[in-house]
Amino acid sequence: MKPVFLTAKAVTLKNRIITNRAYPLSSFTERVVGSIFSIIFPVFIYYFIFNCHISESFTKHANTMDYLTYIVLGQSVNIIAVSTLMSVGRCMITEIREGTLDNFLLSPASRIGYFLGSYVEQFLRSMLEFSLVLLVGITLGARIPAEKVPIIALFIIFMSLVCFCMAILISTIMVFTKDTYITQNTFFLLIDFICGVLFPVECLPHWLQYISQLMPLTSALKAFRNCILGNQSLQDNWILLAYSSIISIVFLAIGYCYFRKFEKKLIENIYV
């Protein structure tokens, strides 16, 4: 565990120095503003086009008539996913651009420690982004009971770890394709569309619903909304949380094993 800790600490400090020196506010502001507008747009539609009316099918599938809170919770989780996937998912491709990947691959540094360091460096920043988006949502009319704050805090940590497991697989795909924008943006669209961020998964075609269940964030987000909107407890949603944990571990295992296998080819190319 010590090599993992030392590598994670070194990567955290390195990324923090680079972030503070290069773009301390630009990326943070971009994600926050983008998420706020993603809340404001459906709110305007809700108030000025649909006159605060929602369909019976939405109420049935979402188990709530509180459309505003439903959207705010989804977008708040989405910003955690975007922040984690961008920071952890792009860490290896950044090494390629900076010309330091070869040195890292040839070093005895822990690979898991490297990913953990990238995750820890962005964790507090993503939590601040989440809090700001949630605060804006409450200002617009979302109802978040004060007694739910401890549950929200637990879900923030859980869903951040879920996104970390997904990010390792995404990072490996990026290194393999040597592409960031197409890969990550495609994944972001999938999260928005099939994980229930903007509307219930049950509104999708049946074949897409099966695909959405392969994403660990789908079950985690559903459990989150059940606890906040449906006044359910964590015990009531243990099946969803356990399922999300299992799928996350599968993502982590596939991503890490795939990276170690692909890493050998990268090292061979260094000497060719």
Contents of the next structure:
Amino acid sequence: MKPVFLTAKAVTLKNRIITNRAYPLSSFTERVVGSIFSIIFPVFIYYFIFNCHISESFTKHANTMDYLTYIVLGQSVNIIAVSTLMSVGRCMITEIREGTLDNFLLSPASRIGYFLGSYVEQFLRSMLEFSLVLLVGITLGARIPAEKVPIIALFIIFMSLVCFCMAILISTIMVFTKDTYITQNTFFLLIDFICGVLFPVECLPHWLQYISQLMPLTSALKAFRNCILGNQSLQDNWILLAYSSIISIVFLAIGYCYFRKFEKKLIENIYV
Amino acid sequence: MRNCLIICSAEVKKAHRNYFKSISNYFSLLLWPILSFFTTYYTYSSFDNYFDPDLANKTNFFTFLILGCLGHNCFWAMVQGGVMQIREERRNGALEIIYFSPANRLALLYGRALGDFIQNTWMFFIFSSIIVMLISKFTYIILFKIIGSFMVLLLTSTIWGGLINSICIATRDAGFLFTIGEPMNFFSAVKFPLKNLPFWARAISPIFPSTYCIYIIRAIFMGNSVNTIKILELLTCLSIIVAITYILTKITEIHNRKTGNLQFY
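Same protein, different form: I have the form predicted on its own, so give me the form predicted in complex with its partner chain.
Now the complete complex, all chains and molecules, led by this one.
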């Protein structure tokens, strides 16, 4: 346990110094501007085009008439996903590009500790982004009751861990394909499209609904909305939470096993 | 003039050889716009009816959204292509070698933008074919509409791409340009009619030439009359962009001659 902790701590400190010195503003502003404008589009059409009239199918599938809160919750979770996938997913390929991977692989440092360190470093930043999006959402009309704050905090940690598991698989795909651009953007767009960020998953064709269930974020987001908008308890959503946890563990297991397997050939493959 | 044409053609050839067979093209020019289009389409499913009598039927609505996505994608590809390509050339030293040559700087910038746009051409034809299939009657008028829209996109995207390239050469931290994607999407009315933008947003939208371009190609395909004032506004916007590009290029070169750091990243 101690090597995992030591590696995680060292990586957290290293990444914090890099972010503060090299990219103090650009990565943060890019994500925040992106997320705020993602809220602005649905909010805009809600107020200015449809005069706050939502469809019956939305009410039926989302179990709520509060469209704004529905969107704001979706986008705030989306920003956690983007932040975690960007930081943890790209960490290993960044080492390759900066030429420091050889040193890392030669050292006895814990691999999972490395990923955990990257995760912890970006967690506080993603919380800041999450709070900002939530604040903008509330200003635009979303209703987040004060008594729901503890449950929101619990869900943030859960969602963040779900995204961490997804990020391990994505990191392995990036290392395998030696690409970040295509992999990360395709995942971001897929999350937007099939995880129910902007509209209920039930609006999609049936075959896409099945695919959306393969993403752990879909059921986690549904449980989150049920608890905040539907006044349900965590116990009422235990099936969704358990399902999301199982899929996340599968993502983590596949990603980590393939990384360990691929690691043996990694150095030779970098220069191919 | 002949030299400028040679430079432009060299840049177009380079872009074609470097990127045409690249798998990233199929993702960024085809899969991503399709995913983005369907995300927008299903976002509208949360509301009752269509918002505009002209878009009351599904075909018109599909055509409207596809044209918005197409226009936006051409402009966005300029940003992505410009930032990535120049960052790479700065790293491997090619940018400095190019700047040692007596090549006309503006021809270089516009040649690159044109090269990037031509990479988008095949995507344009796929989208145009979808629109033709949606309208489901191929006539000579449709052919003229496709050519007309192509010319508008070619002109505006290339001039926009020139500005993006000049910014990328001016600063090595051009990653901030990725921030303009969402604002450009919103203020150019990619996903809804321009007339629905509130007053304050309409004051910002003329900054982006994509606003006029999307408005014009929608008017061409959907049979609406094109407002002459909009064309004049577009031409004014393009002239200002060309002027900014020229001034920025001059300032950058003078600065880099003094400091000599085009190569470092």
